[in-house]
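Single chain ahead, written as structure tokens, the form predicted on its own.
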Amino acid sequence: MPLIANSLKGLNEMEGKNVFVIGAGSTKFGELWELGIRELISIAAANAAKSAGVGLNDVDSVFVANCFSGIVNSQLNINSICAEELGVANCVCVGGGDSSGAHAILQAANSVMSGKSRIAMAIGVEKTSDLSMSDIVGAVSCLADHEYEAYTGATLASLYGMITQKHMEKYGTTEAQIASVSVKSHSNAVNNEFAQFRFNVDADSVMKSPVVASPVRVLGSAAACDGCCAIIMCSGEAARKRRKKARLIGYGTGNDVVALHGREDITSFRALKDASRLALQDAGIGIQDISFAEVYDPFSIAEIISIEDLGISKAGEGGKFIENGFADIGGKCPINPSGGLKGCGHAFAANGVRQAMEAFIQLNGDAGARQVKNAKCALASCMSGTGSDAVVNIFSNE
């Protein structure tokens, strides 16, 4: 059945009802051992709420966003364990795969519109290091068709190699092409303290990599990892003498069908298009007043196709605006300053809220080395699987 991109009652539709992010913070990504889904919340929670010189108990509300921690964990109510550990009765668990974590900042934003919370906070954890690589598989392939792909064999892994071999043979992408989105990322990642991969990479290395699933390869993959990010959001009137904040000024969600034998053209994600149609109309602006974008990364052909999905570059040509540069933190519209999921590590439910995490750093100039001049609008776009689900958050500092 097609699916029909339905319009959203957006903030610039609420009158009155603006909504900041005033604080983010985080644990570090990686293999992080001797942490529990416990300590992974409440470190990232303490590090928002420091950054945002609040208190726990000023937290009306807490949206907290997981993927796999039934599977990995034995514990599905993610909500209670962020309650007890932070001592606020509000939390409420938000599900969406990878995108999970952006879909509990839009809790988070409506909790504040609506007058329910003045302040809340988003959170996204993840923990996959317990897992073993073939169980890491096994859990990853629910984002993708069961019926139809999952259970005849088909991995995450398998399914972008066939996105990448069409979108090769539609558009003339190259693998060198394809390679330097790794290179891009883990440059940027370097000097992204959270960062799990902080070390340079080059095309060759990249390319001559192992095969994970033809013409995916190892170091076009990103791994999945343990964090957790938090941000704290509140109202206009409560943000209003803080001198660090990014306003979220547009939003929007897409969908399509999970089934890659489903979709019209693999070679473009349908969802981030609706998606960032809605966010970019709900904000008033066009791409073109985007200064830097957070992407989606899992796979580097997923990062090629966001950058024509949203407009960036025409379709067929993200490679080219990757390997000339364009992308880069000094080029015309930097894509994943913090290394994205390539170079930070892909901790599922974690993505959306690090994503937003940048955007506050970014537009509140507090990026260092990997700062982008003159940063006024971000925007932060995160799917889920093969691209089924999206959403799309834009944020401002003006």
Given for the second form:
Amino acid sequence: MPLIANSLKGLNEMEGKNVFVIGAGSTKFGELWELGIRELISIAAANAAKSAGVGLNDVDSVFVANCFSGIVNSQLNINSICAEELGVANCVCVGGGDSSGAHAILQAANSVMSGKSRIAMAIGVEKTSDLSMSDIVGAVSCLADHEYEAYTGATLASLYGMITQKHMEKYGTTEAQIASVSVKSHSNAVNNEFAQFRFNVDADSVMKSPVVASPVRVLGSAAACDGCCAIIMCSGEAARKRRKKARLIGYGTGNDVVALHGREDITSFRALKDASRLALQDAGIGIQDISFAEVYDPFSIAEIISIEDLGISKAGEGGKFIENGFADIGGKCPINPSGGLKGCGHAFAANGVRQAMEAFIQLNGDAGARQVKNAKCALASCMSGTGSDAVVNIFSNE
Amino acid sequence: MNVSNVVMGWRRIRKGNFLLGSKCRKCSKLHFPAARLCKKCGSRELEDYRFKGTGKIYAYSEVRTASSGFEKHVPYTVAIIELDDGPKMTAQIVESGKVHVGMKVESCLRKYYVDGDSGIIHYWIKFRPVG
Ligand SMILES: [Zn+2]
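Can you return the structure of this protein in the form predicted together with the partner chain rather than the form predicted on its own?
Next comes the full complex, and the chain you just saw is listed first.
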């Protein structure tokens, strides 16, 4: 599809190109029965402000991402909810799908770079545990093409099931390789205090777990959960004296048609390829320069294909890459040291911000038992639905 | 609610109308569903095109955990069908035993789901094996 590439400027071409993350905070991810969307926002924002050593009064603007509050919580105007909870007058909603958290970061960065905001906050919030399983599956299927996919009873899991089937058919990707994604993610999540699933699983139990939509299994799917995550951003000038910081050195975005059947090839994500090419170009680095990556893994095949599309492995070898331990913390290129969506829980609009938080924590050497050694450069790639939208953000501690 | 008129309406829509897509006047690329912008050449000049409704299975998945409204139908199979005319579309597969990639199928009008106990019955295209 000839999507027209507008001549968007990269960070390196922009006037106030230095933009830094100086703090990050989160709620725990999980089924948080006692917390509503307001409390989630309050807790994460307060934790982020505390981490940055600023007051909420110092925040000039807030970019809040959310996916499902209209469907699940019957609440729109989340920006006004934010304003009310945080006492910040300039709050803006960043909509879209489950990549909206990563988009909120870009909006906060742009606000800082333009000089409009001295200090900006990006926050992603999701509250899904008030729904029954079938209602969650229904809500999530709105991320696909509702008229021509979801209407026929296709769930997101079944669409990823078809992606998995094609990837296995084309490249010989195995059930064992797919299971190794969950094994690694769970093992990393054990050491992440914010994660929902802090326990190990073995490959055998992943491969024997019930099928959700063939060939996708329960333990190969990320569970919808509640969670909120926030980061604080400011200009290079303001960040100069700070000890804890991570610089946003490049970003890229990409799009594809929303329905899977509208794409030529479903074994790779064109939007992600476009976004990562732009982001790497923007940062002026190659993929070999990154220390680790946080990628989008609502279903295991998405992580495998992300590894390939980002160029971390060759096409078709993402499964082998993980199975061989190359994606482990301590491997060639650690993938999802946080535990990813699978280990942390899938909090949709919060995901992109949570990835940036992991970058901030790792790049400042604060990740404890899950610390990636010598972490200098982090890549965060986030997608929406079946990959119709992608954002790649690259952070550095240099 | 008396829905018989609605259901009669569904039946009156001839099968071909469910498979109404578009054809680019410039490069002849076929689109399903109908498009306003040609996905191949970027032209905005497209005309109606009725698909034959035959094709083969490109990929499929058997759904065990369904969305609300579809719970009673599990397990059911959804597939991406590659139409003989070119484009691909998503639909359920019915009247079949074991499904496989490459299986030849044809369209048929079937019930998809019902809105509650006495609501509207939604009909649309499903595919069944040929022969
Ligand atoms: Zn055309």
